[in-house]
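As structure tokens, one chain now follows by itself in the form predicted alone.
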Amino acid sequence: MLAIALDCYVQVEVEQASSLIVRSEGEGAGLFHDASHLAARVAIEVVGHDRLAVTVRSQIPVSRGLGSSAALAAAAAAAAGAEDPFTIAAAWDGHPEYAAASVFGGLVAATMIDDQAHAARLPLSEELAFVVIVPDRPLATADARRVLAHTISRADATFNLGRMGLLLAGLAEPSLLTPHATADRLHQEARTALFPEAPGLLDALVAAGALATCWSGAGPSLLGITTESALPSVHSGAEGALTASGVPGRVLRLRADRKGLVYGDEAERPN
């Protein structure tokens, strides 16, 4: 599986305390303020006790297909002192590609081999930028998986694998990137029942100048891959299409994050 780290961040601080304290700000704030919070569970596993003060500040929308859980697990593991945040985050989240992007940055390929997470960095052009349509409606991963077929045809598997090759070429050299590179037969059409406006919004991104488009993860966020020069027009087109669709939400202008996990004073504090 592939993933790209984008400059939308979560910051976690873990300190010793007399009892468990969980604080959260930004996206997801107030959902959990006890031991059920993912950051707390990860930190407790790493440290081996719950006498901790865990503070989370996040910019990443929750339940929108943007990898918030993997990023949070990686940050919590690192803040708690884990030597291998990638392996821990992959185990907690179940998506090694999201964990790898969060820890290593850039474009990554990742998978599980014999119950062990493996990842590799891949070439990603400096010219690329990203527009993300984030609907104001969550989509649980379990619901998104429920609509998928239990088996797929050889033709559909071959179709997607061939497009992955085109996508990797285009992410390294944008002049090669076209909407064909993100064409899909495995999940996007099936999930349209959960987000009927998605096809029109994806078409609008292309009409505004996006080189290629796709669902972000299991959705419902939608990703437009563009260039720095076309970023303003694609962003404007996405905002107009979202308004016209009647779907509440927002549009983010993002760039690739090539650093991945950073510690202490290096970390950018989310607004």
The other form holds:
There are 2 protein chains.
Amino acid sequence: MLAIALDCYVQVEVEQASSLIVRSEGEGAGLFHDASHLAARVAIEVVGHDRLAVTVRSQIPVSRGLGSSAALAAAAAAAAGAEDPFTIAAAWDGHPEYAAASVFGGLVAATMIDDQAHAARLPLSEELAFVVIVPDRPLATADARRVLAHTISRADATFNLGRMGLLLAGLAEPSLLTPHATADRLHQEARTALFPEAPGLLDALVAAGALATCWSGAGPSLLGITTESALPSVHSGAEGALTASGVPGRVLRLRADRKGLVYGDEAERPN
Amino acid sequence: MLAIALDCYVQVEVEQASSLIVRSEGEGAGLFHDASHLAARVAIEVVGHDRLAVTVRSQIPVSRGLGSSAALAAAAAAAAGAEDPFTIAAAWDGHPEYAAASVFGGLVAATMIDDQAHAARLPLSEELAFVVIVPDRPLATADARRVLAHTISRADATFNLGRMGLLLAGLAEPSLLTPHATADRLHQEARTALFPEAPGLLDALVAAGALATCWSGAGPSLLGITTESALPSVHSGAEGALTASGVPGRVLRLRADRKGLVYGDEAERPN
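So that was the form predicted alone. Now I'd like the form predicted in complex with another copy of the chain, please.
The next block holds the full complex; its first chain is the one shown before.
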């Protein structure tokens, strides 16, 4: 549905080689065998053979609800020469909004229409910044999905539609953004069974000055949306709350990325 | 959830009198007894007694899904001297988005939060215009609500959330607006049982050049969203389709209103 691109990056290089080699550095390094590595699978699909050396350098924590797979798939598709990395990444990842944010940057709405990913940019204020609590505890998408009921009440669906309108207004104009805008009845409460400390951490983000908060994707990462001026206090409040909760993890301070996918010399961002 | 204020108005005057008198002209005239007239009930609540002469002049067809009650309640509250016509109109009408559009103008998101109506403006392109098919056939809100299931699938709720993102992007930037943005799984199909000609009329709006279409509220009015340049063709296409369908009614060509509620000499719009 909605996603925001933040300035936390993955870089992929694809070169010709005599047989498949995958090198990975940073987040996710060593987690996957070469042939099963998402970057390799996407690059092989695009190029049509596996005589490739694929190098991945990632800043994006894996399996934390931060969209690392979509970003990786988009970067791998682009590095392999795909004409439409967005469509490829959305198909591999199954989350068109993560793929859209990775490719187009900024705030995006995206959805599948007749098996085709569609995306559109929406206004995102320059005044906003983001604090992300990243627990050192993966939460598999399959688990996060299993706790959700297949049917919901019309009232709950209407509730979320109403809040989504307020949220998009608040992301365009932060003076309108309040914690009500991210109130949710469709997934966060059910998923709290998998991460019982989450409500307390979300409350702590608001207490420290965040305008609104939500789970990042299916979790376990938690997002605080804040003004640039409140960023230091929200960041330190989040660090204190995370320590107090006993949940191992870290807190990132991030800004929106408005460029999305970049190629070649432009793509020097990961160190 | 979302509503757009269009340039179709209701005007209310409230004056002191020895006992309640309601005069009404235009749409809805003569439909209601004085003491049961919504404008009178709202004005009496605001003023605290019923020694009032209430004059209503309306261009807004009643019981057609066009938000006439919310507009009337907002105008009556304002004419009676209420400080917060939005909150009063939302409470009387039960649809905060209609009340918000009437009071604030433009494109609004609104929802109830802890029994309090909240609203926020969203970007609406100046390039858009609106064709509204208004069947000469009321559709009572109670009937329109009764056909809706109380529970829905998560997939259908997610579908509508995804399309709402595309819709808001398209209302801000018409080049992004397509019929997919207003696709719906939560109410239109169920309500088609009450108005079987609706799908054909919506298709005709698109065939005549509308960028996107939907039911207006709970119906039976149908909305075509179009560029200003396609307005004449969409209007004539809608008139032809309505005639061909055999449904009695009329077709309005409207623009967005961006002022919302206006007082006194400013409020000369209904003739």
